[in-house]
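This document starts with one chain, in the form predicted alone, laid out as structure tokens.
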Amino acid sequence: MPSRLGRRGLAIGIDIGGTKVAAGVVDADGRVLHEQRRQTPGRDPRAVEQTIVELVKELSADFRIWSVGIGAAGWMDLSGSTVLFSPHLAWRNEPLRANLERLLRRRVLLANDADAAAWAEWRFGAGRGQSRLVCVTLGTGIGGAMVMDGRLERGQYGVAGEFGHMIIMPNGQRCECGNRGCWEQYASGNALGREARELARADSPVAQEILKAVGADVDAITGAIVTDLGLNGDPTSRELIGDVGEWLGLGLANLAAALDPGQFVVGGGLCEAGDLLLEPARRAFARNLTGRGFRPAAPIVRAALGPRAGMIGAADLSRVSARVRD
């Protein structure tokens, strides 16, 4: 396939999640030219590394690849060489970059998945042109990242952006991190599903459409199902989405007080709800913003790149890194 082989500056981006590993060939304009997916092979780090190697080899067969970038959930050290901790896999102080560079015999960039998604939105998506951008990703939990003056802001130790674990309700819902009242327990896909299940278990008459959608199996209710019902007009689902949106707006107001960004970009699966989520968030943000009425308020916009953002960002970061290292 000569036309593919002739492209310059192509990079492979790989997004590692709890259930899937997505890989794609990305050009210098952020376009995904080809992609492959695999199921995440359990929690075994070696099996995940082998899956990455297989994907890179498959995608490299038809393309001349410049660099490889990996985006994974977890805390990375500041050098981007070691996964200090990953919630989905048994990575604990794992020298992942060195392992993969040995297996692939090429340079590899390692990044947090939220950082990769934020970089993609800043470079090619909803955050283009912003000098101070904060991205929040709403999925099972809440991921976060910042691009400040053209660079990812990762903090002193490389673990900045854990916005989902700001405590906004002391002694509130227990979080997987060990604390109570974390933001992601109120403004995430998991939170939406939990609230709907609680309503259904109370045998509330307003939850009948939700129960009908899952054949009366309360445990089958998820945030995605509630989102779909809300988009199709179910008033209870819309109300639940609106409640989550209010918690989202409150958290964003706290971030604005601390960081004063020029724009918030909100992405992740929960954003499929669109303005059912974002309009309540904007109202709550305006109501809770410190100095409201006497300061500019950062706009809150929906991410543009969807589930490919992490893949695109990891690829582009690896391309930039390869140029610097050369």
Contents of the next structure:
2 protein chains.
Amino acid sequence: MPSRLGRRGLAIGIDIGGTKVAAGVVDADGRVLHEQRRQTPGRDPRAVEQTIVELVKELSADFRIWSVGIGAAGWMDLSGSTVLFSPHLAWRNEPLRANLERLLRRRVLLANDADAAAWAEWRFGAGRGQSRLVCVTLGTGIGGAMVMDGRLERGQYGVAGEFGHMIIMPNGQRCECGNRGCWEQYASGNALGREARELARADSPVAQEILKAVGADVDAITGAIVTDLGLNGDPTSRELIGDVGEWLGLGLANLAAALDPGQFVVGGGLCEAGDLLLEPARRAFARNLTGRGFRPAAPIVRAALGPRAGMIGAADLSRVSARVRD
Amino acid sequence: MPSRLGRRGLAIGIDIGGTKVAAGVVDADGRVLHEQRRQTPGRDPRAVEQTIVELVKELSADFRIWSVGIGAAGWMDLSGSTVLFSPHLAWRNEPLRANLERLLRRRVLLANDADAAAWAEWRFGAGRGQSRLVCVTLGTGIGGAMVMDGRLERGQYGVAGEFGHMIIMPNGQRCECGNRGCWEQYASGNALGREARELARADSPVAQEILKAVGADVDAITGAIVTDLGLNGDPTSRELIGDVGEWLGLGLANLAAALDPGQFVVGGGLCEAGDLLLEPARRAFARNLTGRGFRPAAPIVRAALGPRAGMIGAADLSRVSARVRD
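Would you generate the structure of this protein in the form predicted together with another copy of the chain, following the form predicted alone above?
Starting with the chain above, the whole complex follows.
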């Protein structure tokens, strides 16, 4: 399937995050030939559009571009024309595709960033060849996506895959989505930072290394800092990463109960912790998988494409979509 | 799609439960022309097979039968040849299809009972025309199934849809699956019975009507009894049904986050409670749906085919499958 999908030229993929915009020229084998990064220009939709336009123009100057794909943290409607809602940007029912197509005078594909990353991992990364793939991207929250029988499963209205907002602890931690106890409040980079800050504020002696790393500024503790400390051997940071890993495994067991995928791919910044995160996750998964012993257990593997997955996936989706639409 | 699927003659559908075996002759429009019921003959696989064979022979005597489908509470492998595991029957890696095909000298389709019921609701019942349908059947536990783009989504190994075993309350109520806090421990007929027994054992004055209904034999309290009392106006039973409904709505909101279906169909014995159950479920769903206000909310509707859904679905699946295999 992959070899039949992507035989036509180069595509630009742009991944729009809350802080960074990453753009690249991607070939049909998922290789990034050229790359640019910018700060996200605030939350103003017009400014973000302008940045996208500039990046496309710059990247088009040196390459013959077949198609353009945009991945963004937000809900795209099923037709891919409108951003229904974006948590970190100011898009609310924004006709982003039409705006960009007018400005660029070319067709543009819009995708959710987690969908784009999952597509990239399925096409070129850790999920290749899987017919039932579930991907989670652990960053600020949890991005989720499914690739089934060679296509993204996006639900009835395009908003499937919000695994991070499945409630796993009624009356638990408050979530930005407006609920309490969402999975991403327990298994994400933000959760790791919050747990570490709480520990540090309790003035626990075991938090000593963490406090040292931030010059005793508790508010400066982030999941990334704890991840680094854990990789450098701090036992407390390793414990905290392991706790998050257990929540990760529990939630993946829930997804296995519902979806029975052939494989889980785990990506996102928190994955830098590697097996400090994934081994506890695998243990908790094995312990909580319903029907364990009477069913195959889907492997939990680390994503292969790193932070470029969204860019690569958006580019490739635009190439596939362009073939379908032409 | 439905009209193209089912144009060939009559099918026998057999629904095997822990206590009853229901068999019927079903036409291509999902009508049950003739029906028989038996007690489930204990847990011995041979005895269950014998009962199936007898029922097929009896029903075949007066009708020209095109195909035979069996629905059972258990995990079928993806090929539909083996029962991997059945909670209420003694099947463990049982080659049920081959056994039955040898005994009957005809082809047999095996399906999970929740899959069969969902298929029936999608073809002939409350879920007709839906392209993303999620069904839950509330009885002893929660049976779950998905019909997507006109086919059952069964996962990589055939065991998808075990929504009832998603953990919704870590360290919560013990579940027969070996875990704690599974959704079906909070949103099922069994959960309703357990809550009522607990209330009665606490000797609460509000449990008076419930105790009266069972002659003060607390162990005799079941979800079905509480449902009847609720329908007859007992306020405590209504509260308990409402509590279960809230858990139902919370879990459906979780499924909407993950799957974004166009509709939920809720069936099973507990549905006899009607809006006593479904209104609290709808309220909890609306309150817990992530992204509420920025997305359409899938309606939660009651199943239309009642206890015959499994039989009708098994029959219809066998007809569709026979067309594919011939």
